[in-house]
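In the form predicted on its own, a lone chain appears below as structure tokens.
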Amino acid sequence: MEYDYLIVGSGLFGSVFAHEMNKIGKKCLIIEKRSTIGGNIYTQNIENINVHKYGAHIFHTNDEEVWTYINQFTKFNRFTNSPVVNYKGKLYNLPFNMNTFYQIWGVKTPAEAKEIIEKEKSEYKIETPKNLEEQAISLVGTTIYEILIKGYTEKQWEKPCDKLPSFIIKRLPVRFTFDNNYFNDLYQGIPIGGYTQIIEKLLEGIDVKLNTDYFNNKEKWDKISDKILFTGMIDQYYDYCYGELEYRGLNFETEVLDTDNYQGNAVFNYTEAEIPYTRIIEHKHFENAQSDKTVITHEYPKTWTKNEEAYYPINDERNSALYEKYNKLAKKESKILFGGRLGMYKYMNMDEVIKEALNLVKSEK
């Protein structure tokens, strides 16, 4: 065989795996259907601003091993994710904290906020939440649910909240302190210079072919290596033999504006159902980029259809059961490995992707 490993997809999972296998002398080839490396963490420099082309990516983790690993390739700044919500023209802080409670109710103490929330929760008497709506109300009551959760979530998933599984927001941060830091993780930040440079360093010395779709010549690629790591959709790999898994799609509308500051914050969420986009990203605030202009991206959730980019797996009961059928096929494979969000049909943050890739490396050594 010409290669030890063919890696289908140059995203974070495939790139970490290729880097580690290359270090121990395994010859790897990456094929990527896009014209750029990095999958969804690709960043492009526009007007001296590193633009997150496929949605905002903020690195955060409590895993010191993963944090040390990723810091080999670049330095990270101390960016703290503090989103602002626009709901019908009024602004609120995320995550839900004392600033939010003051903005909604005018309360100034944790005791006052807890009293209101507990009163709202008690009116519903939810012991075991059966869906996302019940989960949200059992955590934060009805007012916060209606203003900050319901519209945004239903846009994101294109389903009513009472039809979505409760686990989607089980880890919803609720704080009775004046703290706008969205993540609780010990380590967080943005790579200085963008994410693309990390992928470039991971792939040094590795053969990469862009604009190359595995399925356009599957027979050829199957013969080029001893093993294949596939990071695309697992149901597509098996030609949808058990049926199609569901995914969510996204549209990004990016524009350069002739102003140095559009919204004063990296992330603005729009939670009312009537506004079609879920958020506006102003990229320069991730790295405090110095530019006379700014770049913003409107992010629109959309129904996913075949031959479009899939961004989020929908891990509800129906899809989880269907995935298990495909996973049983995957476990029987001796040559094919599956990885990443789509290959494992699992929503993962970037630190989890790295951890899973390193675990696969260990199993292959």
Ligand code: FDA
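Positions refer to the first chain, counted from 1. The term rigid core refers to the maximal set of C-alpha atoms that superpose within 1.5 Å between the two forms. None of these values were measured; they are calculated from a predicted model. What changes on going to the form predicted in complex with the ligand:
- For Y240, the Cα coordinates differ by under 2 angstroms between the two forms after the core has been superposed.
- With the core held fixed, K90 shows a CA shift below 2 Å between the two forms.
- Taking the rigid core as fixed, one finds a CA shift for T128 of 2 Å or more between the two forms.
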Given for the second form:
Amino acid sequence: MEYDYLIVGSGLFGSVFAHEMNKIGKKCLIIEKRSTIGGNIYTQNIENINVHKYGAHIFHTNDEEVWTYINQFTKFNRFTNSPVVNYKGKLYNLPFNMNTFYQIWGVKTPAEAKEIIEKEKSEYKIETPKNLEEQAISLVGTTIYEILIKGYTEKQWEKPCDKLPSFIIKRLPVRFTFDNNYFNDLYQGIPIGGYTQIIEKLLEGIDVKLNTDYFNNKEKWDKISDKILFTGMIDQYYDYCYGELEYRGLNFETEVLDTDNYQGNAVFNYTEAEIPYTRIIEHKHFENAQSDKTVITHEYPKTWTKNEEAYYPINDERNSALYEKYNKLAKKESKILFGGRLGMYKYMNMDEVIKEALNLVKSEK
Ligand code: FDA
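Can you switch from the form predicted on its own and show the form predicted in complex with the ligand instead?
After this comes the whole thing, all chains and molecules, with the earlier chain placed first.
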């Protein structure tokens, strides 16, 4: 065989796997259907600004091994994610913390904030939440739910919150400190120079064919290597024999503006239902990019249809059961491995993807 491994997909999962296999002398070929490497972490330089083409990507982890691993390929800046909410023209900090409570109620101490939240929760008297609305109110009370959660969630899922299952929201962390850092992780940042350069380094010395869809010439690709790592959609691999897995879609509308600072923050969430987008991202603030211009992206959630970019798996009962059927087939394979968010039908942050890819490498050694 010409190659030890054919890797379908040049996203983070496929690239970490290829890099590690190449290091131990295995010959790898990556095929990628897009015209760019990196999958959804691809960043494109526009006006001296690294633009996150497939949505805002902030690296954060508590995993020491993953942090050490990724730092071989890039330096990180000290970016801290502190999203701001715009609800009906008023601004609020996220995550829910003392700054938010001051903005909503004018309260200045944790005791005052706790008292209001507890009172709202107890007035609602929900023992077993039957839907997302009840779940959210039982966790944070009515006001925070109305201002910060309801409209945003309804836009994301295109359904009213009282028709959404409660499992979507398990926890809603409330902080009684003046701390706008969205993540609790020990490590956080944006790679200086963007994400694409990480993938370029991972793929040094590895054969890569862009604009190449595995399914357009499956027979040829199946014969080129001893083994295959497939990071595309698992249901497509099995020709949807049990049915289609469902996803949520997203539309990104990106524009260059002739101003050096549009919103003063990387991430603004729009939580009212009447505004069709959920977020505006201003990319230059991820890296404090020096440019007279700025690049912003409006993010619109949408219904996903086959042949469009799939973003978020919908892990409800139907899809989870369906995935398990495909996974049973996958487990019987000896030549083909499945990995990544599409191959495993699982939302994973970048640190989890690296961890999973390194685990797969260990099991292949
Ligand atoms: P990915 O989808 O990136 O790569 C798969 C590749 O396979 C793609 O390039 C695709 O084109 C290719 N492919 C598929 N089928 C093929 C075929 N038939 N033939 C050839 N090629 C094929 N994480 C985080 O840690 N912090 C964050 O802030 C965010 N933000 C974020 C925002 C949004 C909107 C989303 C949707 C996701 C995030 N993430 C995130 C998650 C992050 O994007 C994710 O962990 C990785 O990109 C997943 O990498 P994969 O390699 O698994 O998939």
